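The chain below stands alone, shown as C-alpha cells; this is the form predicted alone.
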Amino acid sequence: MELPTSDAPVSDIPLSVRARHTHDQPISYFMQQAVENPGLISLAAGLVDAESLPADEVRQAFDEILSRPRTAQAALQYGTTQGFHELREKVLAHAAALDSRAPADLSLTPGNVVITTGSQQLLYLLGEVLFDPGDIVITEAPSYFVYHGILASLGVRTMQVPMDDAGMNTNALEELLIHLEKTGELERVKLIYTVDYFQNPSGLTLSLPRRRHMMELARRFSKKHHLFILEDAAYRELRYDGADLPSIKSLDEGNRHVLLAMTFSKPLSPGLKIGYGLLPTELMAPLLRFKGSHDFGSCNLAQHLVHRLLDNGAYDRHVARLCDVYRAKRDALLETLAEEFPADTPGLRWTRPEGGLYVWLTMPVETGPDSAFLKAALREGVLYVPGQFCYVRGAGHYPKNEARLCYGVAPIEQLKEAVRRLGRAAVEVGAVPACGLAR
C-alpha cells in the first residue's frame, strides 16, 4: 500500500496563505484504507462501535418530534446561530451535573453555551477568534493531531510539553511559560490545549493535582494578556474504571480562563454531529459572529433529537450501555496484548486507560509510515496510527517508536485477531522473540 505524503500537487491556482498551510490529515488515509480493504482490521481510525449506535432510540425520538405539528415545524425550521435554547439549557445542566455542581456555581448561564457541528467546529472557531499568525499554543506531547492541523492552517506556533502517567507534566509547562516570559514571548501564548480525560491518542488522564496546577498557571501567567485553557473533554463520559475527576472548568472561578469543549459524537452518535462549548462571556459575541459566517447555526433537527434524548433519559441509558461495551473491548485488547507481547521485552510497554477509545503502544522498533514494522503489519492485515503523527513537526525531537491503537470499531474477536497480527509483524521485524508469543 502507498503511504500518505505531505507533498501537495503542483497547481497554478493562486491559493490563499491559509489554504497553503492546510494539509491533508494523516487519519484521512487510514480511514480510507479501513473502508477500501475489507480484509484489513483497522485499529487506526477513531470511529465508534457501529453495533451500539442508538438506532431505536433515535428513531423513536424522531417519530415523536415529527408526529406533532408544533415540534415538527420547530425542528424543520431554521435554528439560531447559538443553538436551540432548550438544548443549551439541557447541556449546561448536564455538564454541571457531571461535576456535581449547579450552573450558577460555575458562573454559567445558557448564554455561555454554544451548540456546534461537532466539537471540531468549536476548536476551529476558537482559533479564528483568538489567534493571529505567530501566536503560540501549548499542547501535550503526544496530542490530538487533527488539532495540530487546525493550528498550522491558522499560522500558529505549536509548542509541546511531555506527558507521563499523570497526563501533561505541568512542572514542565511552568518551566516553558517562565522561559517564554524571559524571552518576551509570553503575550503570544494564547492557549494551553489539553485532552484531559482518556486522552486521544495516549488514553492517559490528567491528574487532579495537575488540573489544579494548570488552572493556577493560567491565572498566574495572565499578566498583560489573557491566557486560556482549552479543555477538550470529548471522552469524559466514557469511563470504565476508577473515580471521576472534576473538570478543569469546575476549577475556573468566575468563568474566566477555561474553554470547555464537549461532544455527543463519542457518547451518542457521530452522525448527529452535535458538540457544544461552555465559554467565558467575553468570547461569546465574537465566536457567534464567526459561526454565523460559517453556517448560521448547526443542524436544527439534530439539535432537537439530542434534546429529546436528554430529556427522556435515553441518552443516560445509552451511555451506561456503551461503557459496558467499550469496557469489554478495552479489556480484550489489553489481555491479548499481554498474551502476544512478552512483558519483559526491553522498550515495550502500553497504557491501560480507564476510559476512552485508545491504547498507546511503545515498541522497541520504529513504527512510522516507512517503518518495517508498519509494512509487516499491513502484510498481516492490520493497521494502526504511527505515533509520530501525534507530535508537532519542527517542534523538536519526538519518538518514532509509538503507535495509537483504537478499540472503538472492531468487534472483540477482530480486536484479538488484530493484536495477534501485530504480534506476528513484531516477530517478523525482530521486535519480540517468537518463542514468547501465544499461538
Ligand SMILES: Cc1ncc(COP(=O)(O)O)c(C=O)c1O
Contents of the next structure:
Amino acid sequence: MELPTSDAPVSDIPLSVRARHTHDQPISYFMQQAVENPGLISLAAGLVDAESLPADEVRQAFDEILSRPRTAQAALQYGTTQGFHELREKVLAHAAALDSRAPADLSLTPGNVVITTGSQQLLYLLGEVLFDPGDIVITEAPSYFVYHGILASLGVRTMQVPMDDAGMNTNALEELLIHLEKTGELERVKLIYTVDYFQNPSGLTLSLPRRRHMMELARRFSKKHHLFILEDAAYRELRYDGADLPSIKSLDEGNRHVLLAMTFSKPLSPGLKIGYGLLPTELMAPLLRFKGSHDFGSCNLAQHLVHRLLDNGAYDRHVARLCDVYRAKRDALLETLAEEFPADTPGLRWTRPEGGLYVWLTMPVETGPDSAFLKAALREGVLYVPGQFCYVRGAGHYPKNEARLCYGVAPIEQLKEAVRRLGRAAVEVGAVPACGLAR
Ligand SMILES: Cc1ncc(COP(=O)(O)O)c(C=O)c1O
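Given the form predicted alone above, produce the structure of the same protein in the form predicted together with the named molecule.
Next comes the full complex, and the chain you just saw is listed first.
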C-alpha cells in the first residue's frame, strides 16, 4: 500500500529544518480512505459521535450572546492572549471540582490558566517553550501519534516506556530515568507525556499507585533541572463505568511539575476547538509570548460560548447524555468482538476501556499497512488504524500486530457491521478459526 512520504525532494525551495522534520501524519492517508470510499465503515477516524453534537444548546447560547449589544460586542471583539477571564475562572473551578478540590488547594489561580485553540495548540506551544533539538521526551508505548509528530518537528528524541492494563509501567520509567542519569542525559529529559485517562490509542487508564509513582519520579529526578509531566487528560470526562481517579495535577503539591492539558473537543464539540491548560506559574509568561506570536488569543466568540454553556449547566447535562451514548457504543463494539472473535484464540485480545473512544485490538497476525489482514479488511469494507503508527520509529522494537478501533463516529448498527467485517477478514487470513457462526 502506497503511503505518502514527505521525504521526497521539494524543488529548490529552502525549507527550514523544522519544516523538513515535519512529516505528513500517516494517519491522514487512512482518514482520506474513509472520505473517498463511502461504503467503507471507518473505525480509524478519531472523530466524535455526530448525532449527539449539541446543536440546540449551542444555537441557544449563540442567540443569548448575540441578542444583547454588551455580550455581542464583547464576544465579537478581539480577546486577550491568555483567554477570556471569566472562562479561565470557570474552567479552573471545573477542573478542580473534577478532583473534588478548590483551585487554592492546588496552588492555582486564573493566572495559571491559558485558553488554547484545542489542546493540540497547547501541546505544540509547550514544545516550543521547553524543547531544544536533542532534548528527550518519554511517552507511553503506544501513544498519541499526533504528539509524536510535534516532537519530531521540534527535533526531540522520543523514548517510549511499555504499558500494561494499569497504564505506563512506572517501574520501567524509573529504570529508564536511572539509566539516563548514569549516561549523563538526565537533564535532557524535559518531560514525561501521558494520556492518563482512557488513552488514545489503547483505551487504558493509569492506575492510582502509578500516578503517585510518576509524580514521585518527577520530583526525585528534578535535580539540576526541572522534570515535568504533561498530563493530557483529553478524555477524562468521558467515563462510562468505574470510579474516577484523581488527576496527576491534583497530586502536584505547590503546582511545580504537572502541565495539565484539557479540551472541550471530546466532551462538547471539536468544531469549537477550545482547550485549556493549567500550568506552573514560571511557564505562563514564556508560553504567552509564543501564543502572542501565534494568534494573540483563541477564537473569542467560541470562548464566550463555552463559558455560557458551563455557566448555565448545559455543559454538564450534555456530558451526562454523551456518556450514555458512548457507553452503548462501546458495549456494542465489545459485545460484537466477543461474538466474532473466539476468545481462546492464541495471541488475540482486546482492551475493555471504562471510557474514552478507543479499543486496542491485539491480533495473532500482522495488522500493518501492507498486511494481508488490512487488505482483507479493506476488501470487506472496514478500516482501522494499524497499531504500529502509535509507536515512535527508532525508539526500539514495536509490535506490528495491533489495531486501534474507534467507536466514536459510526452509529451502533454500523459498529456491529464493522466488527463482523473485521471478523470475516480475520477468518480469511487464517488469524482466527471460522467458528461456524453465520458470517
Ligand atoms: C490524546 C489527545 N490529546 C489531544 C488531542 C487534541 O484535541 P483538540 O486539539 O481538538 O483539543 C486529541 C485529539 O484527538 C487527543 O486524542
